[in-house]
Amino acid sequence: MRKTQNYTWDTLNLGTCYYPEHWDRSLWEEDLKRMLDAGIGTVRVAEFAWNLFEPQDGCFTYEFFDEFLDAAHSLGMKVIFSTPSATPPAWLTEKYPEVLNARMDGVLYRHGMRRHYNYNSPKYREYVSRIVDKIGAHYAAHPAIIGWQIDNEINCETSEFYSDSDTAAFRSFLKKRYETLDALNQAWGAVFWNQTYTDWEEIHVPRTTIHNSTNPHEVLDYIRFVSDSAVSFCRMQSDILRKYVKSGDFITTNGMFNWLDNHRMTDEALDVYTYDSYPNFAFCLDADPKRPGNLNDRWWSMNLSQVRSICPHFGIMEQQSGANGWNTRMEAPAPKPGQLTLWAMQSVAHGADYVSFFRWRTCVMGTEIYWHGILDYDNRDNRKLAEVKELSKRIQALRPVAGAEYKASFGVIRDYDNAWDSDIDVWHRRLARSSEDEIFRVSQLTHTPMDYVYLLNDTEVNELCRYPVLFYPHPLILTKERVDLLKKYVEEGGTLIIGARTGQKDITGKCVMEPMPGLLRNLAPGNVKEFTFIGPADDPQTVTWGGETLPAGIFCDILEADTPDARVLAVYDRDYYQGSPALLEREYGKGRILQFGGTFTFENVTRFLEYTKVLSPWSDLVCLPEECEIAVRARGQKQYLFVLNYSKAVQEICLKKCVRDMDTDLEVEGSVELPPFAVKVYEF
């Protein structure tokens, strides 16, 4: 069982990211007053300000932020203070180039961008520890400070690290994991292509090869190492801060990025988790917002659902407020009127109790001159500021929502081993991403809210039993511990749905020499006789299920029943395996397992949800079009219905029961029109 969340906000509130070092001191007081007038009560500062604390090696100054913190406190503004390790100063990288990260070919990333350091440099850890200790000792007692952010966006920009320090740390990681070279060679299948190691010094982080194709079992361990390094770096800073942080103040960091076990990082180092939400990426010029089936900014609800699995009551440290873009990449349009509010309420609907806008004012210098804030360069009041003010009034009315639980109808199981394996195995990736996208689309468009459920080392069966139905789409990697947990879930009455390729690999990423679904065979109703991708020259494969023809997806496991109680629910319709089982069901204990040989599509997922009786759970309360998302948060006897219109057109919903409009405090029933990008919240 994961630890209880250490910090929660007792009420919904708004913040913004502010950079006092970017602006003349004469603007500070005016800016803070304008923020407070707009309903913004918290600012985050200092994540890129190392030189203001240590302009030269060993020379520490505190006056700049002393002055800012005093100004904030005098006006009643709360502050989240950050450690500055995301951007080491030039004097440090020049004096100690070993602190720099490197490309796979060994070329160092030089000063001039951000996140150009590596987590494993002993020298960088020494200097980071020192600066964190200094600012913690000096600032933590300040009454304006309510929380601390560690670094900024850990594993953002890159999650790959190839410095000499990383190679040394990788060897230590592997020695601890395998103890002997024989064990490592066995786990990595090193006999293939003569990759056997005879000395630890022969092992490096992955290096440049032909086609950059490297040993997949080595790379899977390398990804685990990257995550371990990032967690250790975060925990190092957290441990230092805890010597100084006031009672009631929190420690966080802002994510969520690749090759990082965010659950472990939160459990080991943080009090609460925060996320940076930028739905406007969906409308960047290099995106295709008109692609059929594209949910555009609604895809961020998928990200928010994953954040909720890490921390049920999270914060948003950076919420989209303006157009995003750098001078080198990421061109995007300005949010349309209403979208700033829509995206902030999207975060609240999914569990955010704190929303901080990035940023207060658009920067006039540097790489992010096109990453727009609430205010533009001219510093005048504008429609975005007016929208923030109106949102602040709405947030006051929504204060009871803080701490309420998101209500999901079903869950999708994930684990880091399979997520990381799909990053390096293109066969796995094609299945996993296709199926997860389709499951999410069904959840959104049929108004069947879902959760992500991560299988962790300490996950207990009661955490799974919250969900009557769980999809585990394509877990190629299985472990005995996870299989035992799934077996208990089914025995207790749960419905488990698995897809193609289940059980193909062991924890090292090697294929097992037994029929799939591998370790799940004692629970599953069948085994896999053979399998195939649906090739580009093939007609799409379909299955017949209860007289209905449904797509089988992009891959087909041809199944055969293994147990006398196995029921064939669907068969393939064409090709050489026509008539072979495509879907088997078996009752086990109080529950059941459905083994599907295909990948998940919109049509077949809808059928699965209908068959398991979890489809559209709020249909007796509200009828709404596909253009709207539904979310429900609940606490005690009170439930809060969010309806979000992502369309640029008016949408009509029908409330089938009398509910209270939390904006107007009026009872409402029947037809309601939602203007473009509008959000309504009802208590019932």
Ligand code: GAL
The other form holds:
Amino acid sequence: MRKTQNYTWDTLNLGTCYYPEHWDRSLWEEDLKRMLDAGIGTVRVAEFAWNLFEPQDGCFTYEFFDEFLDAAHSLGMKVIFSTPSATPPAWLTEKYPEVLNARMDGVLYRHGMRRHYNYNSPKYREYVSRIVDKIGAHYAAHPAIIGWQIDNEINCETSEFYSDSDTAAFRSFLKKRYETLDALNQAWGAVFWNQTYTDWEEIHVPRTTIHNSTNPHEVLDYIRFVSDSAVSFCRMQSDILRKYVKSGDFITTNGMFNWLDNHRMTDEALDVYTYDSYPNFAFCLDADPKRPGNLNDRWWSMNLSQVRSICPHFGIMEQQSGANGWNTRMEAPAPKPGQLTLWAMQSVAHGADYVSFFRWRTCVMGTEIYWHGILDYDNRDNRKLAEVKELSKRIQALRPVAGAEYKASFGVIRDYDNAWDSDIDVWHRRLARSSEDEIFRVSQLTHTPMDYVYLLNDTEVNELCRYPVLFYPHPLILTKERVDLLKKYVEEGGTLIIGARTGQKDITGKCVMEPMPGLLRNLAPGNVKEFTFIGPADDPQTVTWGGETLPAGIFCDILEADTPDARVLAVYDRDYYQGSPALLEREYGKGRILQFGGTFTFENVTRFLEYTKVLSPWSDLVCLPEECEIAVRARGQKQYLFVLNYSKAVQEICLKKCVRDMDTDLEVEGSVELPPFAVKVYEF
Ligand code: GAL
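Next block, the form predicted in complex with beta-D-galactopyranose, ref. the form predicted alone:
So here's everything in the complex, that chain up top.
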């Protein structure tokens, strides 16, 4: 558990997102009763309801949610209450257009959608602080409330902010970071293309440029600034709520979006983190066809693994229950029978102890008339509700799983500097995305569970030492602190695997005038003599490793051994660097470091996992086809094995040991058939 997680659910729980303001009051009681009857014990409300608290500037009304909270409480329904800052009222944006976010060319985003505000407008911060203070003071003591959600999906819709307030705040951010313009010009390499600044007033958030290709070192700082602004906006609200939140209740926010240090936000402002999981995006008409393999909805396990690194025992504030779609974008089929349960269980398998469905009933108005909830417009009982009921019975049987740890066989290191640099540097991006996708795909298809491990300012070596093997695929940016940590990890016995272009840049995103891997040079077995991209006209490059031919990926660092103890494990097979080292290994302290010149592919990652003896750790327990995902959560001596069938066909698994089926309470061993989209959970 991360040291900053202050809240955990003591048992598995189901919830739903409810919008009392969308329905006639006469429906509330019936709705709440039907939810409770289906095993839904918590509702999240109010995140877009500012006008119901403040219909006019400075005029506050509380009756609507008083009535709703009382109704919920009298029936035994728990409530997560939200701050409404994601949707400012029209009276506010008309009176103070400065609160609005803007496009890069300065045109303001107007009322009519959501999240059209900026985090830095002093006026917006004043109005948000006031409304949060008012609703905190009024509602927090209510016995139905168990927690608070801040805003809604911070950085969703857009993570780019170009208002005048943002420019003013960006200047302050930079003054704090660099103190002098000389230091800033140096950090941004401003001498290139004559970009030198001579006055702070000359600096703006990125503006329209030819190809919109603004100075990359500036944009990297701009992304850091966006994250900083979002965290500060969230913290501002949580500081106010803290005055009122009753003991035992939590503060959270939902979603996981770009250009936001979610770890820092959680550490500084939240008690627990919740995510919104919509795996049916995989089946939308405009689903991303570029990702390798056919993992489809299983890619959401990648997101869930990242969420786990922020908060190991997280919640799902919005879990897919119906087809997704807006009237303006996204068209997707209805989830097939079993998929609602499969996706909810996917969340639980990865560490969620609270799963709340979006939404109770499909909205009959507005942009989201096609974002389907559990119930459809006609409000009749349907197969989705029947599935929720069935799931809630299963959740009862799975109660002991709450709080159990996800067991990973290896880890993949990430850090925000490299993640953000890869968003703006296409060379970096191509390497990073393809290697991360391939590593994840291997983890899924070989049944080798993995974690993401973020290097943060306060990460300690024992957090790394939980993993015998860590990939840090392409950390172009290295810092001394991170290198010291990695060195300790290897000294303590860890195996560190790095790939092409490690150590190319410093923290500003500028290239270092050192042989790669830069700051890791004293630890790594070799250096990079030369390097090349594999172009469209090149033959694919391969390496020979222990007699096996494996793909080298899309980029090749041509290595040369530096230390007497360096061993060449693999060489390149063709082109002008045929026979040059592609993979070097060196022992250091109690561990070792593997330096790979290529990028990570399905075949070579499988070989790395095999070589480091972490491949398929549960193969003595269960044998299963690629179509199924495996996850194990453990607490003390008890371990819980999840097997999730993502395919529309029956899949057969073979249990090699006797385990207890948690649904039937029966001991099972041998062959078991999983119907399409089915999930089994076994205790062993
Ligand atoms: C989420 C959001 C919800 C709803 C849902 C469906 O991103 O938090 O408010 O919009 O998507 O679009």
